[in-house]
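Taking the form predicted alone, here's one chain by itself in structure tokens.
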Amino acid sequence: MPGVRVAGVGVTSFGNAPERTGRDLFGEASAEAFSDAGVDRADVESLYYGNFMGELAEHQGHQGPLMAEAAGIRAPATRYETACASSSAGVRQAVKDIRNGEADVLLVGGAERMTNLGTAGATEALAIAADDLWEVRQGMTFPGAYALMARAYFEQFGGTREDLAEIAVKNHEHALDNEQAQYNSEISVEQVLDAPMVSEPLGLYDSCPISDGAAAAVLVSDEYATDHDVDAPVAITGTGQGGDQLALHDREHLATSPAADEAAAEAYDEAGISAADVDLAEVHDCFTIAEVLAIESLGLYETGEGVDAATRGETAAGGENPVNLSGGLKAKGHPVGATGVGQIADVVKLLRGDHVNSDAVPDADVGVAHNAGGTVASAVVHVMEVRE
């Protein structure tokens, strides 16, 4: 089976461009994608594209041809919607892709603009990953779910907001030298807890923000890479993906992401590894609970476990099980559609050791991207090692 490698990854600076149209984000990210590869954009065979809200936004939709044109490929395109983990999607339908040899180049993206439409405007738009009939039009809001969740998790294994409050505090450290990141300020636990409450127990700074921007990477076959001498020292080894019901009152546990726990194993498995072996983790913290429920899922804490490792400093640059490098969704934004090809470029930059927080990890071989979609009814997880 041809191994699938991350020839180059490109990735927008996170945070407020209203100016700026999806097109124009994805072909700055695609850009420099190519340019990172080194790749001819005429071996480029098809673009999957990660898109969530594209419709509402900019009253675009069937974006892929769009954004083919924007990357400078004249390839079949496809647009991959599974809420915030859409990109990831395309990512894994690539990595089978030139498994089966049915390719070996493939352009992998996405891109959202959210802030041109408000916050008023934004969370409208982000509840339609919910279930409209019975969430949606009952008052239900992503903050409000996540907060469910938060006191699901609370009642049932313990933790308390300063857990949280660590977390948030956590990421954003992370993202200080983080030029791409939305926010490169320290906060204080105290300021975390002080700030206004958008859902009991999750306030402002428990919150990720509403971003625009766009990533881009170019995968390969091992066979390509060495043919065309691409280096290319980090593969996707792993992939999974898994399901949950999509309304909260239907799941039997609110505590605990099953989805995400089966597209772990289902990656871990494909890689021939377990969490000891993972070095570092970029998990999909939109509000602190969830980096919580991520960490737990990835198996880098047993469940119930994992709502203090922030405080305990496990999760910090230096700790024991570094999660969220790049500052997380939580300080480096969370443009939805780019959102999971953005952290596998994190990932490829900490691997091969030129992210600025490549320090803080100088031995790693070994990393994992956590991307969920709504309240986790869709998760997808991707393994990646190095492989010289």
Given for the second form:
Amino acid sequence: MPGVRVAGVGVTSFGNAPERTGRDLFGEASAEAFSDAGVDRADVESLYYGNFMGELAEHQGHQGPLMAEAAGIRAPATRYETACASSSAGVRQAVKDIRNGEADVLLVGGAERMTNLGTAGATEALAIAADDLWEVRQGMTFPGAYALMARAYFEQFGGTREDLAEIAVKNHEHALDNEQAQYNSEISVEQVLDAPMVSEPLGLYDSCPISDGAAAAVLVSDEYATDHDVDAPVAITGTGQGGDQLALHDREHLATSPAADEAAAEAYDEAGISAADVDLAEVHDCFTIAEVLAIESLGLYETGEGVDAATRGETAAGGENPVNLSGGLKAKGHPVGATGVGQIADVVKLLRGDHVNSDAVPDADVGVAHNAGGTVASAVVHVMEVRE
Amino acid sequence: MTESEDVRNEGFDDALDAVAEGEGYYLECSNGHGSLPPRRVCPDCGDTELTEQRLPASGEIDTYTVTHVATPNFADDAPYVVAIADFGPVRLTGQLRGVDPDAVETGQVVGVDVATTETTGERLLVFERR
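Given the form predicted alone above, what does the protein look like in the form predicted together with its partner chain?
What follows is the entire complex, opening with the chain shown before.
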């Protein structure tokens, strides 16, 4: 089975750029990915592109071909939509294509324009990832859904708002020197606890921001990398996806994310690794509680034991399980369709040694990216390893 | 042409009508799994023999949140309490009405009814303490 290499990655700054179009954002990210890869655009055989709310934010459907144009490639292009896990689902398809010999060079990525909708408009757009009839019509928002999970977690396993605040503080700390992050500001536990409530028990600083941005990556087969002398030291060695019922109330458990358990198990099995082999993780912390669910699904912590990992300092730079060295969605930003490939770009750079926080993990060989859609009705996990 | 917002959602609006009349129901497959309409197949086991069963009169709050930042459709409703209540064969998401948000607790027993939102007058499921 042909191996899959990440030849190059490119990410725009994430943040507040309401005037920039999706096509402009993806044009920038893809150009950087091609430049990083040193791969000829003419060799690209397909684009798999993730986007969630393009119809609502830009009145733009059928974004695959549009983004192929923006990237300067002439190839078939398909948009993937699994809410906030959209671009990771596209990566998964690309990995399968290269493995089964159907392709040698693929462009993956995603983009999202959100801030032009305003806070209320973006909140409404994000809510469509939930069940319209049985959840959204009752007033359930996206932060509201995670708040329901957070309270269920506290009731079932314990943990406090202070524990969640420590996650936000840690992720802001990680983003201090990340110029592409939306926030480069330090915050304190007190600030998190005193911030205005969004949906109790989650406050403003428990929540990731609304962001504009794009991310792209060029994936190639081992053979193409060798034949074309492409420097691509990081391989994608495992891909996994899990699914769950869309509405939170239809699930057996309200305080765990079994779809991500399945995704991680599949990705680890393909890569032949276990959680103990993972040197660093970029996880989907759209809300502080989401990082807890993620690190438990990834097996870095037992179910019910991840909530105070940040409080103990274990998931910080220098800790035994560094999580979200990029700043995570919380500090880096969350342009939803771009987030999955953005995480992969961070893992690749951390493993290559050219990330702003690479010094925190000088000997890292194995990184994972965990990307979730909705209240984790979709989850995609990728394992990346250094293969010289 | 009919404005799309005026068109009923068959199955869902029928279920809300029944709740409003005090005759709420859920769907049950021949293996006893409960689910919410509209459905043609049990999401748990794939069984296609679904029958309407009477929704238990009361449920227990499993989890809840007080939402302060709402979407435009609920702007005048905020702050409001959204809860998931366990009715046995199915759980429901609804707004808890008539209770001070500070007095809400998990485990509280509630009934379900249909009311309208402050902002748009659209129907929604509401829980009331029993």
